[in-house]
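As a starting point, one isolated chain is supplied in structure tokens, in the form predicted alone.
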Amino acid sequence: MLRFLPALTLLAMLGPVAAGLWGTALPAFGHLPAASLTGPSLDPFRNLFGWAGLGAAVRLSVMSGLIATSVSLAIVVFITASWSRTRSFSVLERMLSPLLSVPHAAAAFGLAFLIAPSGWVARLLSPALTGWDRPPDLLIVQDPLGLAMIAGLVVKEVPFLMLMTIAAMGQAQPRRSLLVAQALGYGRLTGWLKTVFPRVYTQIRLPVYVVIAYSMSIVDVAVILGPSTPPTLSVQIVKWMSDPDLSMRLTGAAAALLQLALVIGALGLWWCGERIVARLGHRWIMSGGRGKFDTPIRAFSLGLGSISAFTILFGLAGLAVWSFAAFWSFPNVLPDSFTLRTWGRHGPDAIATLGETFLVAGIAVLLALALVLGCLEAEHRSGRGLTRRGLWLLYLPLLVPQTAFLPGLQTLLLNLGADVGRLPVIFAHLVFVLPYVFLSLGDPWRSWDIRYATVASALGARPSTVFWQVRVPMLLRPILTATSVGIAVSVGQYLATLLIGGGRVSTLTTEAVALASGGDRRAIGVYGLMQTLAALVPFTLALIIPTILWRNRRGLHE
């Protein structure tokens, strides 16, 4: 049975992606039997290129993806180069798990509550520094350049890239390189960039590609923080695919193929940029400069990293305050009083939605965990490790934009007469949960000391006994952490729930994003907080449960 699990896992990850792309390609060329349309035809592309907002939507998608990735990567690289192995860096490391667990939509709402004309920043500065006694008429959130959306993406992608970089540092072994560089007179930052960064970037290249693809095609953050006239291409695709006129799905499918081409083009552009930076970096290394600006860059990078982290934390505080706020006039920093009225009105519905969210996430994560554990055990028993090609296949569902294959998967389900609802949503979530669970659990599983298995086998234990009674208990904490990561990924899924669920499955994320158009900050605060707690509580349990279970076996959980 174990030998079939890797193939089954690939089928669960890549099958929906391939089927979805096929389901997108057919209507993009005019073939949609559900609307009595048969192709081939290029009319969907003619309609797409005739849309007046296409240029602006394409520009927004490409620029937001490339700028958000560049800024996030620069912040992570400079922080790691300047502050790794220091007390400040340890503080940032401890904040990574809670920052990562915050869903994108909740972080976007929190940022909007901070920077809006009536947000906390304006309230803190008014009227003493600004002279405002009422919110200014400024378009800060949903600005036409997409700057607020880019900021929202940066504050969420910095923790992800930081985690990937810290994991890569273990393989790069930077300590000796830094000691040699500093002995030769290089500054800390310059020495790290010249001796460690090339090896670290090789390890984090695929996660960087994932950030580019994700930032270019994200929908929920674009709905909350992005411009609306026109929106980003991904948001417009969802509008076309949700249109009651079935013929608009053809235009949406053509736009989805364009989105896929844009992501491939952006990745190609980034790949070319890597070559240029590598050539320039080689010249810089050979020039022998020891680094004149290390001190100001160190301070600047720490400031940017702190702003990124505290933006999320203060944003969540803003959600909490709004959810309990009674009357709150501008420019007061806090409400006149606090009340439970909003929680009484929206709390029961939010709790019911929380149950649906956990049901979908729980089943998806259990399926993912079973497949991943089976694959890792099969890898261990066969002695064949994950190859470079296998790593690319693992990242493939994250590199293909969701807006390119999920609309096609929805159309394919409709054409086949399959029902939409909870079960298809669970399998759609599994596509995204599987890679993250595999990446979270892979390294701890492979680094387990194999001598424990040898001793157990010498005592007569069969391989299945070693697996269930030795390896799984000893790796309980990483297994629970991978489970928490999977739940956080599932809780944050917006497009997969919206399209594949056909409006019949409501999770905290779909409900929170739906509230964005209404502008009821108190209700958004309730759903944003519930969404964050749904992702954060499993991380807390992953820390507590092994400590309680193995309280008499200290070496087992340390």
Given for the second form:
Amino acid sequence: MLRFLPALTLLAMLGPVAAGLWGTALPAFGHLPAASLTGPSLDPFRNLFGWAGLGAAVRLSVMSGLIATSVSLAIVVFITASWSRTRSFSVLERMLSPLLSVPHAAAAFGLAFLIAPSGWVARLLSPALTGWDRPPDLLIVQDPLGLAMIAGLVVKEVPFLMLMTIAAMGQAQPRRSLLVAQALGYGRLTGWLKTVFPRVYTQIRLPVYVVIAYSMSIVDVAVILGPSTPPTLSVQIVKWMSDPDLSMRLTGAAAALLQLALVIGALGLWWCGERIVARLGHRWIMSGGRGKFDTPIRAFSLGLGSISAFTILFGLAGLAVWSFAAFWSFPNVLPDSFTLRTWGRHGPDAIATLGETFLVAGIAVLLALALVLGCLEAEHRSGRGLTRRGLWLLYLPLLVPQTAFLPGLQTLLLNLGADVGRLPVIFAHLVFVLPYVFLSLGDPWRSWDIRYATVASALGARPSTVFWQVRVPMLLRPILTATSVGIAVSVGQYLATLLIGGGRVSTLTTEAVALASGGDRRAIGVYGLMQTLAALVPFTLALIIPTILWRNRRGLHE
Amino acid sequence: MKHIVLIAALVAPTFTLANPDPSDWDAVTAEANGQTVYWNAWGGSTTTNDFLAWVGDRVLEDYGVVLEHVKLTDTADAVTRVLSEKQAGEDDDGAIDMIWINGSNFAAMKDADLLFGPYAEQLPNWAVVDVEGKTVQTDFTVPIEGYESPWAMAQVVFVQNTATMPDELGSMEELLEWAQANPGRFSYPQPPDFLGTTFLKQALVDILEDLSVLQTPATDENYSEVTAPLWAYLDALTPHLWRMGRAYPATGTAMFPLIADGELDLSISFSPGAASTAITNFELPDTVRTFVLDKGTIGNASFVAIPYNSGSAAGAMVVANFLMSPEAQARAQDPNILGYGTVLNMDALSADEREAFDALELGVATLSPVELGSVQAEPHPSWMTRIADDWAERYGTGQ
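Next up, the form predicted in complex with the partner chain in place of the form predicted alone?
Everything in the complex follows now, all chains and molecules, and the chain you saw is the first one.
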């Protein structure tokens, strides 16, 4: 049984992606029997290229992906370079980890509440400093360049890349290199960049690629913060896919393939950029400069990192205040009065939706845990580790843009007669949950000292006894962390729930994004907050449970 | 009688399940008992969601029908869903049992034979519907022929904050002049949002001298000429819109917070009572009032339709019928609840039933039926489709 688990895991992850791409490719070339259209034909692409907004939509997707990734990576690298092993760094680290689990949509709502012309920042400064007694007519949210959307992506990707970097540092052994560099007179930042960064980047390369693909194709953040005249390509794909005119689906499918090509192209571009940076970096290292600008960059990076963390925190606080607000107009910093009315109206529904959200997340994460633990145990027993190719396969579902394969998957599921509703949604979530659970559990699992197993075996324990009674209890903390990561991933899924669930499955995320179009900030506050709690509470439990459970075995988790 | 129906239902379940006969109401209610109806309806408005939840409680109580509100961001999603189901051969129990629908979505579904029916005019409560005075038998000029049933009347009103904009406007021309004098204080939802396209229609209807051409489908020959004044009007208006027309609110209700914050002085709504309701919910300041244009404004009805592949058509008909009941209609018209216009003929109601309507306080910002004035007819959907496409081309992609 255990032998088949790796194959089964791959199937669960890649099967839906492959099937979805097939389901997208057919209509993209004019084959959609439902609309009595049989291909092959190039008309869908002709229509796509005839759309006046295509240039801007493509530019938006590519630019937001590349810029958001560059900025997030720069912030993370400079912070790590100049602050790792300091107290500020551990404070930041502790703040960033829970922020990772804040759903994208909630963070985007929070950001919008902050930076809009009538947002909290403007309210704090008005009218005393700005002289505004009415919000200025400024295009901040939904700006044509997508800057607000990029900011929304950055504040969410910084925690992700940060944690990936911290994990990578464990293997890069930066301390000795840094000591040598500093002994040679290099500044902390320059020394880190020259001696540690190349090794760390090799480790976080795939996560960086994921951030590129994700930022280019995300729908919920783009709907909330991105421009609409035209929107990003991914948002437009979802619009075409839901047009009552069936032939629009063909255009949407063609656009989905274009989106895929764009992501591949952007990844290629980034790959070329890596080469260039490597060459320039090499020259820079050889030049022997000890780092003149270390001090300002250190301060600047810490500033940016803190802003990105505080943006999420204040954004969430904004959601909370709105959810309790009675009448609240500009430029008042706080509402006229507070009321429980909004919670009274939405609380019961939100709690019912929370149940559904946890049901979907719970089953998906349990399946993922079973598969991942099985794979890791199979890996351990057979002695064959995850190859480089295996790692790529693991990342593949995260690299293929969601908008490229989920619409096709929806069509295929229907063709198969698969019952719409919860079950397909759970399997669609599994596609995204699996890689993250695998990634967050893999390293701690492998770094477990196998001499414990040897000792246990010597005492007569069978492999399964070793697994259940020694390894799992000892690795309880990473297992629970992986569980909470998986739940956060599932809670945050928008497109997979919307398209595969056919509207019958509503989670906190789909409800919140649906409310976004209505602009009721109080209701959005309730759902955004619930969404955040749904992701954060498991995370907190993962920290607390092992401490309580093993309170008299503290050495077990050190 | 009931026993016979039950026995018939048991003996020939496949027949009755596949095709409940709307004229045999006892059979319909018997079959509906225990069914779950997935009603796909726009979910962006809290007040509407609350009303739908109440409808759910009531039909469960009276008929044992479980109503689930599937909240949509766009009604077209539901249309697409039914289309994909047809494509996949899911003809018996689709995901959707009922859709809040009108206009081009209805025309598209009727055209593609995706609807169950005809059923509307066989429902018991059809007897009290105002067939003469309200547009309940055509939907954007398309004959309904019983494939959808009405549940609310809507009419365009302009929503103004009198604290910052004291005067009413009488025409689209005056709106343009006012916008030029007060740049950045007006906007409309981005088409193809239904309220956004309605604003375009309202502009066209107000500008045009001869409206008869809009009652027939647009043709390649007359389209450019008829709509030319509209584009000239929008070219003049757009630079003076909120954000200079480079961004638009997503929907009508999304404009409420903009008014509350003072970003906008003026917006548009398709529900005469929505502003009053929003005031009671803290979403609008109490200085907000509504007005209509001198020549009147566009009005239409909201309908529900049942997809051809609904597995709970009987339950859906029970809900559709309940929506047309005096009880539901009076509640929908209450501005503290929803503030929607009724589709019923007051003269056809009993004195008790009428009393519920007369007792309603319409709210500070709601115009009385007399003040609402004359209703202008919706143009044929083909106009809207073309205008929405053209709008996207001209203003929706240029940034």
